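The form predicted on its own is given below as one chain in structure tokens.
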Amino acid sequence: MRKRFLQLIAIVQIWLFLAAACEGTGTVPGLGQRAVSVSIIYGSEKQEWLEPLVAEFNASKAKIQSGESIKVEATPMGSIESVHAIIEQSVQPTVWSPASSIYIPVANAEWRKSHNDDLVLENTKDLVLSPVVIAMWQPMAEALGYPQKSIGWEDISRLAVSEEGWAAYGYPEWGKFKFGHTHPEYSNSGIVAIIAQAYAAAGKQRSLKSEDLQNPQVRSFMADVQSSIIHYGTSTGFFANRMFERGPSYLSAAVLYENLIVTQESKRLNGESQQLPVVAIYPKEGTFWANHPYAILNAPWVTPQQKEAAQVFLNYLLDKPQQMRALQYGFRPSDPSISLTSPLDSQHGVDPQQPKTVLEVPSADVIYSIQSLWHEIKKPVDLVIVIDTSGSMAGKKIGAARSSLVQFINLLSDRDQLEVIAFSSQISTLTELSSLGEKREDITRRVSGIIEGGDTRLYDATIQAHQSLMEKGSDKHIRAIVILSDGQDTASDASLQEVLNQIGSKSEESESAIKIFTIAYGDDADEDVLKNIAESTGAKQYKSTPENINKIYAEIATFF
């Protein structure tokens, strides 16, 4: 299941990078000249800064020595999700950049049980540094003691399970801690998150073991901290914008990279933002470096001409002007010689001095414990799905909404709690919220049993999911509800008004707080009144078919 949740989530990225990785040369558009092709898939937290870089070395004409042209395709992929695909051979890179080297241990191991070699060598470079760090609104930092004192996941995990929440910092205004970090099987922050926390529990900076993971005390501190998540996903910067545009209301601190607070804070600082300041934590016990490797790798598919062009490539990403421009976006560049100037500075947010602590890369099998250790003591969700069955969701587009159904709730946990409603002219409850594990084969029955046919009550069914979450659901676990509709609403008695009125209404005021997710499901979906539900509770719409609906429900899934 897990290696099927991964292969929904990369497929979209799949399609851009094809042309790019199937051959090693190609005729140059405009040209009429060989050139080689060199295909970079790399996390996207660089975009910025390597986007233009990759089209000044293009439009350079660089040359490898037997004179053929460079021509360089570089496509953004989570850093996890990309070395799925690429074990899998889904996709077939030159180079892989993902945003640390803490995942290339896994790499290596995956590669190994069908080949003879690692798929990353050691001699890879760094482009650019980043040290992943606890983001917190200023004001709340303070009262943690900050700057004088050094904060830590010790008091993370002591604020994560307080009653009192700020109240017990003088602040009972701010209510309870809310907490976000990233999916740990798909993103590196979300995995540095979580053996971050481990080794701080361990009380160790390195040499962590599986067995150290056994310590009822190891899984009861993870525990703590993760009981104070928002919801997950697959995307850093996805926490950074909700959480730089919604306000501490909507988080209280989330794993970041320190690049994201420098970026924020240029922002405030030139006026383009309203929000209160936000600092960067290192946390005391230790924390690692968004180094952002340069992997060339050593896989069958990548030849000696693309190999030789890689490396001219890296050079010129390692040449001083380059590395100069890094700083722009917040990054401290590889190259040592170089001063770090403004913005990386207390102006912006973050101490160029820090970290003090670098914890190690643990080996793969301790990765895989962590992994599993989460998953075992990560948040609950209270899920209510909302599927429009009026009838324009007849044919080919009530087919693959059931199927693609089946397949999303096969990705939750047994731990998981979940309601269905199904809505046309009536609104039908599939089966009331409860546990999944006890009822999962019914539900999936009754599922895979939808019929079409009737009006559209979106904003009533979407009223009565948001009553029925604040009713049972727990505030001890995630609460969402994921609204899938094809249509306008027709028929129901309440109105757009009434719907944002009723989930915005105590969407922000608690660390449990409902957010929906939003499908518009095919041309005729309503995607303005749809993002506008889901945006008033900080969560994401997103615009599906009925081809790519098995792609956004696993993405959705991550969120849990």
Given for the second form:
Amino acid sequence: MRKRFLQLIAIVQIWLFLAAACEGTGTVPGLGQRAVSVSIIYGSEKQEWLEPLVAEFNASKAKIQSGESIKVEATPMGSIESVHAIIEQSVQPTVWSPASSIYIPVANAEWRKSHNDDLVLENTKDLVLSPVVIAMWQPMAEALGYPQKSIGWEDISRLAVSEEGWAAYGYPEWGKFKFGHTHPEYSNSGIVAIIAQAYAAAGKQRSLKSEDLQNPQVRSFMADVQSSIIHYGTSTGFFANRMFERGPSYLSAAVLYENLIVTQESKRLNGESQQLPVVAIYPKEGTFWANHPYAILNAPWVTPQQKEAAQVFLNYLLDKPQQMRALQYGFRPSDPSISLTSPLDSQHGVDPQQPKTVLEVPSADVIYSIQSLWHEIKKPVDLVIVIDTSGSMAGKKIGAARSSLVQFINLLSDRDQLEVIAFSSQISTLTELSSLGEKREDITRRVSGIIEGGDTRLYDATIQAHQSLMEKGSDKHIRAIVILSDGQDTASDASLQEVLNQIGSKSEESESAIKIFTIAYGDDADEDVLKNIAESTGAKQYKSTPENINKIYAEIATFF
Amino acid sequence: MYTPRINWIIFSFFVLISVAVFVASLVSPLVRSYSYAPLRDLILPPPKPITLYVLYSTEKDAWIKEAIQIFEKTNPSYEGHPIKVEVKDMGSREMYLAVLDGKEKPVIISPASSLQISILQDLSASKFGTPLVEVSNRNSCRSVFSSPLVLVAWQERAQAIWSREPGKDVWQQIQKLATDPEGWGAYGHPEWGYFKFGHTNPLKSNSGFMTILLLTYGYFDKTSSLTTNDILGNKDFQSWFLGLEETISRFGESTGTYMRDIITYGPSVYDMVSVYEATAIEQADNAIGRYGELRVFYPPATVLSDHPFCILNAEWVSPQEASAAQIFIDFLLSEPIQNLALMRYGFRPAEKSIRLDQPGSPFVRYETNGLKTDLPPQVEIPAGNILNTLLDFWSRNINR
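Based on the form predicted on its own presented above, generate the structure block for the form predicted in complex with its partner chain.
And the full complex, kicking off with our chain again.
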């Protein structure tokens, strides 16, 4: 009897415990807690600030009014690339936070082609701010008169097109001026850079019109600037990292955000980077602000609960402690009560009293016109595609490689020049370096017919591609090699050292060094060797599988 | 022990009277509020509270919330009915439009200025036959405090154009500078780019509306008798006015958030804006931590954001509510609440006995930034139909 009584007490206690637990979470544990998810696509420049905040917010178990807890998932993506992904609905985020508002009118115009309302409504709040600047190595900036003399887009553009390069400033040893910005169809800083160049070309600071872009002088000025570009790229963050890793022989200057300079200089001052100091040049004609708007999308897939939850997360990001942290990452907080103090100072290469003026944001139509003009005048690429067709490629691998290669070629323009080399025991050239326009159909057919079999002569093929590009490529074009390989070299006459000698001897000094992008395809690929080859040219190695090879080729295409 | 019968009668009578008095006292509205709550509610359910629904413009948000907290602590009542205040903030124009089309049924409305009351009178008279606000009755609309429209610029830039005061033709000067292709180059500072003037969207925010009114008066160099013909019949005025408005790249949604942006982005985006004096005071300290000091200028004739509190003459407002509303407005005009408006929020109290230059007042603290206690003269507020004409003209040509 007594035992039954104790059992009864135990059962009651368990129930009480469960009831108490439910009180805490709003649901019965173990049955799967109800949660409302907020997905965010954001510009990668704020990754270092945002990522830890997402983790802390999720850990705080914040709730919406109905008691559901909020789960935030944030993914970085190029700001312009993400517009296209959202319009095509290949991603359906709750919140879109690009680097700046500059492209919002274009996003709305695109969205309205299939919807009755805007995708981004008025009144978006800014998360943090950072001006678009030209990042330059301090000794080079000083050669231009920094910090006393103000420097503008026009000076940079003229320097970029000058044959003399740094010699005109008394530094022939620095060679030509090497300039870079990201791809205007993928990244905010890229579109901003070409808009600024269009203003400089037209000699205006506001009211830029599509008619201005018809002016032959404007077009040739812009084409000249583009001709000095080393390569483009999908993300401003990656561009900055390359510049800061490889130093002044790789790039003299690039269009970046102020906050990226502050973080680099913090690293240098901490001893984490051995590079020369880098400074922000605030263009004298004016610049644009990256204002990181937080747009809760007006899209059918966003539920009222998600809107509410996204608002809760926004309020968290705008709270003072989170805004204070943004300052540590070199951003200017959007909370006006936070002063612009260290690390926003000259020690970190920046001047919080700048910029002095801005360029007017053009209308969506003018932005379209600038983009299409850029397409016409952008620097063409001389590209050699090198593809492994050894026996180990059999099956799914060769199939995916063939189809993604065809899509990759479709991303190139008719003005680009292309050579394709297939290697196994033999090295065969499917097409010699020449304009793609005249041979597009033919080359597509030949690539679709590639078959596998034999050994892997990776080194010999690499040397042959490099020699061919050195001989036939133009140093007025971007010159690049894209190598895909799935295994270790088994049959080359040359050694890895000979490959590195061949590509290394030309890469650093030459003004338009050949970039070699490598793809380690599948698990057996020789990642170390491919990485070594790619990085010795300042390019990048990718790891890939038949499932994502398409995406990898598409990303490489953003460099041209 | 024998108690005489008469004593019992007297005792019982006394007890009865005491109980009756006690009960009566609890029922009486006058005594109720002082008695023990659970006991009085047992005897008679509490009287229904009178709820005052108030729509107010956003600039006075912080002040009104603080004032209501203090008000409710005084247990206010009318004829024994406790007074409760419910509030909702709204843009000033949105407010009268919501009242006109019946979306909102407030007892009191308090837009940022009498401009909106003037329009509401005009529109409601033509819609309902009688106006929703009786301005003839002095007590139905009372201003609690005011703040004039001023020009705010970054100190360094202000000095480059107006080392002392702007002079009488301030609006002409601004228009000329903003439309000059040379921009700041004309004043020796080409590095500052073109001159960027700004104000809020007149359709959404009162300060923007006040700005375009002052611009219009400024063009005609007068301070009264503006006509619809001035606006619609004068081509020179139109191209002058639209020329300036077209240089403005973004019109703010509300004065408060617009001013925040000015401080956040600094002089690269805004050289000079036209906002309320109180808004400039609110951000003066923040400005120093960002891009330096602000400078305030008073246009030669201004217009006041006078924050009228108007009790509506509408069928949904009972006489009891109207009386309770008077009690609430009296409270807002009481000294401590008026002082709060001045000392913490930089408004000019309607209660004239409160001195603007008292120690600790923002008018003393920011005197070097150009703040003045003396008000410039004010322009005449035109009739509702003229104001509407101006808004329509702006809306047709500029609205974006």
